[in-house]
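A lone chain, given as structure tokens: the form predicted alone.
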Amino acid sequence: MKNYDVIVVGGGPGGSSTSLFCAKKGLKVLLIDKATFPRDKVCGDGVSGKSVRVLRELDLIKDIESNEHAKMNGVIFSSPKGDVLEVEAPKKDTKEPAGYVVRRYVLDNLIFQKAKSHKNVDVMEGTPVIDVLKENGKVVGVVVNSKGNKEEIRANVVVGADGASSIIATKVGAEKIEEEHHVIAVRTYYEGVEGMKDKIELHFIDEVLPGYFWIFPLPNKRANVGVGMLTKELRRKKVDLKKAVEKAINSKLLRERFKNAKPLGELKGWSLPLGSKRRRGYGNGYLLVGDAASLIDPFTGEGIGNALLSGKLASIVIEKAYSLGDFSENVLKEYDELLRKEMDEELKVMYNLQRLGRFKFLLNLAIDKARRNSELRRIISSTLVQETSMQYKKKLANPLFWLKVLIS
């Protein structure tokens, strides 16, 4: 039977970053994924300032720059009544953009290959994990389906980084995600979309409310296009997201930009477990990172940054557990404390912002006022683009702030 210090299940940004950070600390890691890389992952493809910060630490910015990508230097919004707001990203001291748009087919493979190339990381691709091993109530390894045969592999810590439908989370009995804290989205790629700039676009138009329609630019007039909506609202209103995309593309605001555009594939859907109510991410012998821990931004739907950061935090706690020789939840619970310190305030603020954004009149007000107020544009830009922007996020999520905006 094989033995490792750490087994990481899932080779996306959360799993690959966990593997890299653990490997750099001298731990022997096995990284397992049911797919073979490169592989696609349904997503909006936005790489935020927070993502850039961790990717820089992993020395991956040059890899992104040398592969297919689009630079992101701001955000374009439209309101339900059709007003358009364009905000520039805050200026940086470096030549790096505020963020990127990179297809997950490209991005995930870059991070995965970086992990795979580390001397302390072994990789099993095309290998589904089908169960966890437990002894005396503690997770001590996994069971994989290796070319039709069951194989048991042991480790002192198992990290579940296998997404919203995590097999690890399921096997350890993690909480079910509530519809109030869950989004369903669909996306596809288009070519020939007109009028795109170096900015991501979020359109809060009537055709898709209470969700939003996005256009994330890629090279050669291609774009990631889709709609996301809170699952509770989607069920209540019986919304067909595929039809919502069609309505958005044919809306008065966007039809000219899409008149010569062609889809490059079918619409594909996925689930987004929001960090407004994240799962308990630790237990005896295991941790959960990224989407498996329910860490997606409740307002923007972006999950890559928190997945990367959670991998880093997980490695810190795993290293401590090894120094103590104790892999119980009493030690691993520090991971939850680090998540609380690094993410909870932001996740709460962005959840409040999401709730405010359900009111059409507030969306109209915010975009109308921001078009005429440079300070408000700066606050919005810093909130959604800047690497560290809690002071601005708090302002936007505070009803008193909007009361002042209303009467100003």
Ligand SMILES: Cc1cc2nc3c(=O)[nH]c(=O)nc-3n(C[C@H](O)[C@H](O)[C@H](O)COP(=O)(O)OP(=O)(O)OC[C@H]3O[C@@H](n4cnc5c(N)ncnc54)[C@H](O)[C@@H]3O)c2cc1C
Given for the second form:
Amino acid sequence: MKNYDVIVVGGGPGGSSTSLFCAKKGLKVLLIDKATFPRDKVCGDGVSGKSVRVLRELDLIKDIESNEHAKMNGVIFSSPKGDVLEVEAPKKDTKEPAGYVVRRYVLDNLIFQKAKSHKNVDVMEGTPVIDVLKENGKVVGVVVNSKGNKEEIRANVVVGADGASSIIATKVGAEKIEEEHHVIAVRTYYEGVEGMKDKIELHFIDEVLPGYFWIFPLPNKRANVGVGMLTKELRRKKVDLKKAVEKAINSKLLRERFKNAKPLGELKGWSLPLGSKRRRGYGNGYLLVGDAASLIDPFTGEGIGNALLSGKLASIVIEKAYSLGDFSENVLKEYDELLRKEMDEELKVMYNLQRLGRFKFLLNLAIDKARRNSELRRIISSTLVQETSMQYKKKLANPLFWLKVLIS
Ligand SMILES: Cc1cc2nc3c(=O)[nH]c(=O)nc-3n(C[C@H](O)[C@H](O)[C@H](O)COP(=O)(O)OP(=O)(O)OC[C@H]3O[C@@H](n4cnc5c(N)ncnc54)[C@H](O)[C@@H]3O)c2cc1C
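Given the form predicted alone above, produce the structure of the same protein in the form predicted in complex with the ligand.
First the chain shown before, then all remaining chains and molecules of the complex.
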């Protein structure tokens, strides 16, 4: 039977990052994915400042720059009453943009191939994991379906990086994600979209509320386009997301820009487990990273950054478990502490912001005031830069701040 230090299930950003960081620490890793790379992943393809930070650490920025990508240097918002606000990202000393838009077909393959080429990483593609192996209440490996045959593979630690419908999370009995902490979204690609800039667009227009419609620009007038909504609201209002996309494209604000645009494929749906209620991401012999651990930003829907970062944090704890020769939850629980320190404050703030954003009058007020107030625009702009984002996000998520704006 094959035996590894670490088995990583899932080769998305979370799994490839975990594999690379573990491999750099000298651990022998098996990375398993049911898909064969390159593969698509339903996503907005927005690569934010946090993602850029970890991708830089993994020396992947030059790979992004030499493949198909669009640079992102700001955000365009529109409000329910149709006001449009354009926010520039603060200028940096370096030429690096605030973020990128990279199709996941491209981005995930770059990270996956980097992991695959590391001498300490073995890879199994086109191989679904179908179960975990347990002994005395501890996870000791996985069962894969290898070309129709069941195969057992052992490791000291199994990392579930298998996304929103994680089989590892299910098999270890992790909590179900509540609808208050879960989003359903659909997206497709369009070509021929007019009027795009080097900015991602978030449209809080009436046609899609209480969700938002996004346009993330790609090269050659192509764009990633979609709508997302909190599952609780979606069920309560019986919203059809496909119809919501149609309505957004035909809205007064956007119809001219989509006049000659053509969809490049079907709308595809996927779920977003939000970090407003993280899952317990550790136990005897296992850790969960990325979407499997429910780490997505509850306001923006971004999860690539936290998937990459959680992979790094997982590797720190796995290395410690090795040095102690103890893979029990007593040691692995330190992962939860690292997640708490690195992410919880931001996740909480972004959840507060998401809740404020459910009030239509506040969306109208915020966008209207920011159009006329350069200081407010500067605050929003500063949230786009990793180094300064927290202090400004906190401001924007504070109802008192908006009360002051209202009476100013
Ligand atoms: C519509 C939409 C828009 C989004 N937009 C953005 C955005 O613009 N920016 C952003 O940062 N985030 C965005 N997100 C969130 C982002 O897509 C996720 O947070 C991110 O993909 C999480 O990475 P991951 O590695 O945890 O999981 P994934 O990327 O889902 O990777 C999981 C991997 O596990 C594999 N796998 C699954 N089951 C098994 C199994 N049983 N055996 C073996 N392999 C398995 C899959 O094939 C896959 O390769 C969006 C999400 C959605 C749904």
